[in-house]
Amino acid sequence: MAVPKICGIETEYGIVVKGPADFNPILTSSLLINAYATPAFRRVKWDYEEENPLRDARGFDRSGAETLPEEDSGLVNVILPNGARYYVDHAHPEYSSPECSNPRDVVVWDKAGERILEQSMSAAQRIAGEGERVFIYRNNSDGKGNSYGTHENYLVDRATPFPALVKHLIPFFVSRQVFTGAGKVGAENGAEQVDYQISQRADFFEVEVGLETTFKRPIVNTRDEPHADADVYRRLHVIVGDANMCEVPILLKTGTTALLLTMIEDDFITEDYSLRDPVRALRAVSHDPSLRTTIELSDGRKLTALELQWEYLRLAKKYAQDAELHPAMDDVLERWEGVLEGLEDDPMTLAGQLDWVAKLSLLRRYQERDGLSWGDAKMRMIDLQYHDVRRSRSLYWRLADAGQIERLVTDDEIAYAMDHPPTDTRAYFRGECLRRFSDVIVAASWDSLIFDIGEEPLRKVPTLEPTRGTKAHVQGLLDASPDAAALIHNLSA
């Protein structure tokens, strides 16, 4: 049987300052995150024992005696009481939402993230220079050939081989963006020029396989840092996807991913849609809104995006039929099914579901008003525009809060998300410990927590199996332990 499928995603944001004082990304994502994190919050160090960005999951180390450059140069990372983690990574304020254990907490958690930046936005502008003012978008590409990564992770089971899941993730990868694109005007990275595509990232991938996130950026990412139990778990760790303003491409690429590693864990595909050409694949896929344009398979077949997921779909339901899935599954086969059926049809008419389907749309809309071409520095503005975190100014939220773009979760839901952890992984214990011990945590990380309690040595907690930690397994010990030491005592009995 596959392993749980717990998962969550991180996200770079796109940052800019306008203003009379020289840009520096990094100390202005340090200021957003000090401005929004508590100092109770803010004292708590990233445990970075055993983070190994360095590992391959193919059984190489490039580690050595390197040191992550994060510690080296103390830029800020918080752990909140929501269970994420909110850090300045490559120059970008990042969120990793916490684990969660379906698709639909994915969107919450994820969604909760963006709130986070927006108020982190507001706090830094209050006490950022005169004159000085910081915008926060939520896209991958600065338009100047520079692309920061929305990454996904999944539980893993570690008896599965790595070559199986290079082999099926390939073509689903390819073939998933003609849902999960955020959309874009033109391309970058030496890309042969377009003037509207799916993905924004396509362009920047180059390579099929790897370890590399920043430059020779592969389709399937082997980095082997499972943040679990390493004999029993690896962590699948995504970079192909965007960072989505809508909320069913968010649940799609999570929960369809899930469905399609739980079904290579159980060895169920029999199938081989391998491709002749994956990396020229991904970016004609998303050079071509139509859909029309067909990727050869490496037995010489030739499918469009569309017929590969239609596939794809055909095997999840099947499967589904004997197995025993998250209930938030059927929401996931359903609408997956509804999308292609749309996409087939006219995909316009998911204007109301799809990033890069609304932002073609409205950018048509700007088109036939003011008479832009597709080379107009204006079109670029709107495409930025949409992705703008601040509720008042996005045009993504325009068309949300006008009730033109379909919400699956509630503002209630996303609140909530921001102060409090998932209530079914190990999120719910390390963020309740957040919240009530604060004082005497001195570091933490997605595997562990480290009390000083007044006594040497320092007390480790190991959190290594995600699927515990709960609010049903933890809650009646939290709320039997008065103190953190009184914690550690009830954890050891």
Second form
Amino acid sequence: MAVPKICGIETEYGIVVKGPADFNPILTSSLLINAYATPAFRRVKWDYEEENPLRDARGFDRSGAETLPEEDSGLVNVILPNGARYYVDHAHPEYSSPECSNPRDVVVWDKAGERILEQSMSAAQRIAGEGERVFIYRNNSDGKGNSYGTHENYLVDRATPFPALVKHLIPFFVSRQVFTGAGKVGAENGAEQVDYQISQRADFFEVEVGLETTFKRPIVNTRDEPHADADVYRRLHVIVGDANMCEVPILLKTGTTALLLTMIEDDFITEDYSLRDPVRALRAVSHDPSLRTTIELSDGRKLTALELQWEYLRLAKKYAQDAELHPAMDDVLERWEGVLEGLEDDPMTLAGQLDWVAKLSLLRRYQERDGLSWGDAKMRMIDLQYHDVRRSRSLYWRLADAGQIERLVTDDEIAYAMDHPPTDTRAYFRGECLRRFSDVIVAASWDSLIFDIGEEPLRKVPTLEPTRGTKAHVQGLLDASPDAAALIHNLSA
Amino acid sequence: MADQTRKPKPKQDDTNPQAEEARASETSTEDVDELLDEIDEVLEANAEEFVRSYIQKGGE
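Since we've got the form predicted alone here, give me the form predicted in complex with its partner chain too.
Complete assembly follows, chain above in first position.
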């Protein structure tokens, strides 16, 4: 029986300061986060006890095999009242959304992160030095061979054999780019040159399966760090996606991937779509906006990415007939089909829904009007500025605010989500505790909160079950607890 | 263009669909052109220098 598909998205943002002197991206990222977070939230430490990014889903521990990300506890690392983590990862500000129960909520809380970055940027700009201008981009590449990630996370049943996940996920990830891609001018990292490609990230993947995220990037990442009861769950850490500006691809990438995982857990898929050369196929699909490239399967069949996606949609629709799915999945299935139909008919008809098409359409209009070649710096500038987090400057937002890109959620929902957690996952308990008792919370993490209620020892409240701690579960308890000591007492009663 | 794309399956009604389409396409081309003018105003000047100096440390 498939487990609920609790999911979330982590986004590392590109950051640069233009000014008279060189800038330090780590310091600037710290400044940015501190400028946003109120002192009360800045004081709560991140609890690293349960973290081990080098534990491998295939069953071995590689501690020491790779240089660990230097998550020095001195670096800025805050937990926001919406249950998100906002911190400095490597040389980037990163927003990890709170746990969501469905793909529509992922859209809301992921886009809330973008607004948080925009507000942080304004705050940082106010305290920046003379002549310094801060820029933040929600993309994945600097166009010079350096990439930073957008990672999806899904709760998965520990009982599902990892090889079964790998087998089905690889062809799915290779083909889903046709709607998840954020579009990019040119190619990099040694890839064959192209004018324009579908994905920001495809050029950076070099192996099929692996633990690394910063080099030799794998299509399926094996990091086994569940941030939940490890006997029951895995957390699938998906590093192959792009940062999306459009809402439709955020809904679709998380919705379709969640559906696929659910089908794998229920052992529903009997077909085998294994690819002969997945790494090459990932690049080939991304490099062909005409979508005509075929991919060779291990059994010799040759399918386009679209044909593969039609296969997955067919399976998902069949599965959905008898499964109890979250209501948001109806919309996912309908839009999935609509997008595949549009892509088949003429990809350009999706300029109002998908990032890679919206950007391509805009670039072509510029080419027509100004006679620009693909090598013109202005083309790369348009590519980059499409992802600017400032709503007034972002080219995505110019299109969206002109009514040319379809929205799925409202500005009000996003604004609310900047300060409030989802109500139907453990993020609710974390966010509410921070809002009510932040003065006595010493540390927190995805799966714990540590309270100092004025007597030894510190009290750790584990939150190992992502589906508990919801509003339905704990609102009464929280309301009956005037302070943290009462809460601890009530929890142990 | 975009008006059409938001409705991948436009419903056929009694009105002349071709004329509808032509009108929609005309309006939206004008919109797009106006939009380009608007974008010109916000697009960073010195694209060449800006893009060249946008260098990130790898992340993840």
